[in-house]
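Next up: just one chain, as structure tokens, the form predicted on its own.
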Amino acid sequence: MIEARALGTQAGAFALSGVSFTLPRGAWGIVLGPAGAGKTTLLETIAGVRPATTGQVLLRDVDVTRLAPEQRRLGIVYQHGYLFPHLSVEANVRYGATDRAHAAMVSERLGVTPLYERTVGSLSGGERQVVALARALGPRPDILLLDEPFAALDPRRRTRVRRELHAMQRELGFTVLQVTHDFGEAGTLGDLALLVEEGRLVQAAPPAQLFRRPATAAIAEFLGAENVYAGTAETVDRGGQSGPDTVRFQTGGLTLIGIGTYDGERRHAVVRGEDVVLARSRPGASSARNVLDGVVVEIAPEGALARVTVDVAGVPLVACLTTASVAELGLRQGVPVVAMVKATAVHLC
């Protein structure tokens, strides 16, 4: 278990304040954020590389604040990949390890074993980072923490050596903090979501919460989502027990169906592009709330995806399609659709 208690530290002009989380026993954690939002910081202190000045660092029960990196008894693996220039690659991995058959295991399962005879010297980054990473795992650390440590890997060998240390992880149950720009990454291997921004814990909750009900809508934004709208919003119908409340967002000339309770406080409504399905024609019957009439004025192709933003009232809205769903409908700038987006994807913030 990991625990941070209104955690702080300063880092030259930089400061880390007030954080506190608890990450269980065994389960994935994902610190997102902005370049410079404190997140390799707050693996550092967390570590006892950096110092806290404020708070507490518990690990398994136990307060650490005080205690060297060394005493903490954990793993750390840098995006750089720092390995001892002065070892093999084998030498590298078996630093430390207790278990010759373990280091070998890992080895093996995350394809560094052919890198055994290399110098470090002759390492491309990516091969640094999985010997980095083997190292780390060598001693059997029950707490594991990773800043990017798939960086420099390319696509492929990245989604191996993922796989495969995400497989470790559940097998052997250690507990993994890991520091992230890929969005993809902490839906695909977080049990909790940290975002911190300018040194501060803004919101902690599952990355599947954390991307659909961000608390803001700079998170929103942050995190990609595809529609933030500014406006203003009403509850047109109490739902009390019976349910949540229906809620009336308006923006220029867009007005969207939202369900949840609204406080009077929140100016802000934001739609997740998958969450936006795109029609040549009314349908008969539908489960969404919002059928909105509208022209497509740009189609941005990226990968199997594309981005297909629609002219509604004078605001754009852009739905996520794949390539052969635009192609299916016929899709192409000037050419009118029905937009529809059900009530509960519509988040107020």
Contents of the next structure:
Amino acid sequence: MIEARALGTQAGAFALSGVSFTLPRGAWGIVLGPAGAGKTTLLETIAGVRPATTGQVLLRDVDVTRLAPEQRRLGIVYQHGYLFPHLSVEANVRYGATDRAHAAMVSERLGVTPLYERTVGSLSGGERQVVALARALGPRPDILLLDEPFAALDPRRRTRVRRELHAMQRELGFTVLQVTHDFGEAGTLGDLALLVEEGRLVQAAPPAQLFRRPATAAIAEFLGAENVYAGTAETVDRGGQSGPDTVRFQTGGLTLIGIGTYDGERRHAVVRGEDVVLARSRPGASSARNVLDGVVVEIAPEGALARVTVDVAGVPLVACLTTASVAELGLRQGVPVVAMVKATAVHLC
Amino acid sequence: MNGRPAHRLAAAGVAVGSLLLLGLLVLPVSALVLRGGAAGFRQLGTDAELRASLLLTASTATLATLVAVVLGTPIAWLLARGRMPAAALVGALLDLPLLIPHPVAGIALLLAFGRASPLGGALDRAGIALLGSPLAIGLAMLFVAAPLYVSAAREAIARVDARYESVARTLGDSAWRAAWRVTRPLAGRGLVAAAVVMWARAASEFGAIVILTYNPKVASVLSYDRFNAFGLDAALPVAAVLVLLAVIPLLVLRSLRVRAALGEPAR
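Could you please show the structure of the form predicted together with its partner chain, as a counterpart to the form predicted on its own just displayed?
Starting with the chain above, the whole complex follows.
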């Protein structure tokens, strides 16, 4: 279990402050945020290699804020590995290992054993990361802090190592807190996602919730939401005690019906591209509350997917479709379409 | 169009300036070695006082360097890692011996360790005669040259990313153990280079030593003594041998730099 209570630290002119979250034992936490947000600083403060200036760090329900890193019984893997260059790969893996059989098992499962005789200088960036992972797991930590540990791995190896590490985590029950820029990784691995910006934790939620219900428009944009609008909103149907309100959101010529609570302030609306359905003509009957007429202005293929931008009353609305759908609908620039969005897919923040 | 002649003129100016400075450095040393070098090496076989002074110089410089390495490396590490309490004050104290004239350093040491001082008196009563002994020579060398070691060692340690130590600590090492197992080997060449620089500086010291211990004579004092007593011709061979011996640490330093350039592990 990792718990931060109003945690803060100073790193030169940069300050991390007021970070609070709880990651249950055996869970996999993901730290997201732009470069320079303080993600690595957060890991280092939890590890104790950087002293906390405010707040507390609790590991396994014990306050370790004043304990030295070697007393915290956790492992850390930096993005660049930081393998000891004066030692062989094998000596690196065994550096902190008290149980050689365990270190050998970890190495075998991560595919590090064939690298044992190599010098650190001869390893590729990806190999270094895997060796660093094996080294961190050597002392059997029950908490593992990972700073973009798969960033330098080629896609095939990344999938294999990620799967193996996930399997080991389930078997051995250690808790993981991982920094990543890979949103796919966050969605696949994470039980809890922490979004850090400018040294502050701006949202902590399960990854699905973080992606679908971002707390602010800035978070939505950072997380890659295709449609983020600033506008005004008004309640059209109060849900009362039983549930949320129905809200009408207006931006330029585009009106969206969404679900939420309107408190009279200027609002943002977020619609993810995969929640937009396109058709060539209006459906006879549909449960979608937003049925919008528009014209295709751009189609940007991205592998098997395509981002189709539709002009709706002068406002661009992006839909993510498969390229097969684009072909079947005969979409091209200038084609009139109908865009449909469920009210529950319109997130107001 | 106007830039090219100006560039050429500037390049010529830099070249002439560089040659003048290099000439200034090379000329006196060459003259000394050419005039006294051969005689100096011949004299090594026949002049017992010269041999004794060289041995004394080497042994006291080595002792001072060893003491500086043992006592100075932890300070260098604390300074490099920003963990030294009152680091600015400690840094200033370490810089001070580099800034004061060396005879003044000798006088200061005399005041601190002479028989009239509390410490010198206590040593005297304990039967340790500091002044006029090789111990005082080592002390003077330590005073003037140890700051060079600490400064160079601090830079060598600072070049090793502190995250290596952080990782070692999460693997169970204490701060000192991580520094010993990880930083020391990674900064090894830099630390050896720092020790070599200190040794060379200690071996060439004159001003502070001559105040504390005229006899027995280290090589620099012997050279000065012979110049005073017998004139230039008598001092030349001793001086030339000293210069030629200074080449040894220079070669060691060059070798360390070349090896570092060729074999430093990728980080």
